[in-house]
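In structure tokens, one chain follows: the form predicted alone.
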Amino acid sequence: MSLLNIFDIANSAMIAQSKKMQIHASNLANSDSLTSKNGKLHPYIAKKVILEFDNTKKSIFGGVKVKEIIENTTPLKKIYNPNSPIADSKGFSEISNVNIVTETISAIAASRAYQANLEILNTAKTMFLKMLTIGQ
């Protein structure tokens, strides 16, 4: 393993997460949205972010990439609200399956992970630069 490869593989996390960040973003941003779908209304759907190993570069230390964004399918919750434009004749609407808590608890992990190989590029460029000085 080269110590370039290093670069690749911390910057091929750093925009997974990213991507995921972005994600748990709108999650949260969208938890208590209406979303139209031919012509009528649904509650916001959560989304999932899947990682693979990516070998595209023919290597065993390939780094990682977003394979698909999938829609979570935690069933939706049924609350009374009479006053909502989706309720049915009964009063009752379904909201979001965005939990609040697990979105935020896995934006904060998203965000270490990239701050964890942010330090590794960090390091790896330090350990580059002291390498350039060897023999001075």
The other form holds:
Amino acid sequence: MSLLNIFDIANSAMIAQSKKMQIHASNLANSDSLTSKNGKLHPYIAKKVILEFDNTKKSIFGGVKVKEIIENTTPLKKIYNPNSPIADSKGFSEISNVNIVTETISAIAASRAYQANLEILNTAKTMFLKMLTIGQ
Amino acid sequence: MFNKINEAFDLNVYLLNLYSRRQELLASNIANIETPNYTPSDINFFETFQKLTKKKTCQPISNLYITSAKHIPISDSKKLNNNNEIIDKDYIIRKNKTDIDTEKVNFIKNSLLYQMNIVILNSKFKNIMNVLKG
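Switch from the form predicted alone to the form predicted in complex with the partner chain and print that structure.
Next comes the full complex, this chain leading.
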């Protein structure tokens, strides 16, 4: 039933986009955070979501799924901040590579994509209800 | 006579199947709008429809027998089931660029065409009922 598949497709896309929103929100919230690795403090590294075509149904139509969450490879910036707990002997410390502007815009894009899929769900629902009126 | 009634709905069956397939395809395109290396696809509606209506492949009914001379024989012409054929990748064209606006416009357009078809189908039913009731 192809109309019912649309619900699955839109659902998978909504899950993927909300996961993306979640990662962007986490990046924004942690833009000043430090993480501890092997007992040493490091600045927070921005995360990125990679999406992938979901062909679990062996069909050319399919939804979308989160392939992996990778770390952003943008190099860390160094600023002069002698008060930082991770400052080196000259007073320079690395800061997180979270770009506030990029993150905010990506979050808006993800939310728009979510809305687009919600519209699809509504349209599919209307079509389905219309289909049920055949012969009445 | 009943055969005629069956055939009257053949066209709508094709169209509804095609529209719902295309709807699924477009939904898949919109869902994968941010997927890297995804090639969006679409159905070439005009060509597909022509191919499907030309190719009236019929499978004979084997499990029905006439046990009385007064039974009405089963006619050879049957409606074709185009469901499996649309899954066939021949009818699907691959595009190389994803454009969310085009996809969304196509999606809405397709949904309206689907609903229009249902309205036509319903009015056909009404016509037939009018004829039958006299």
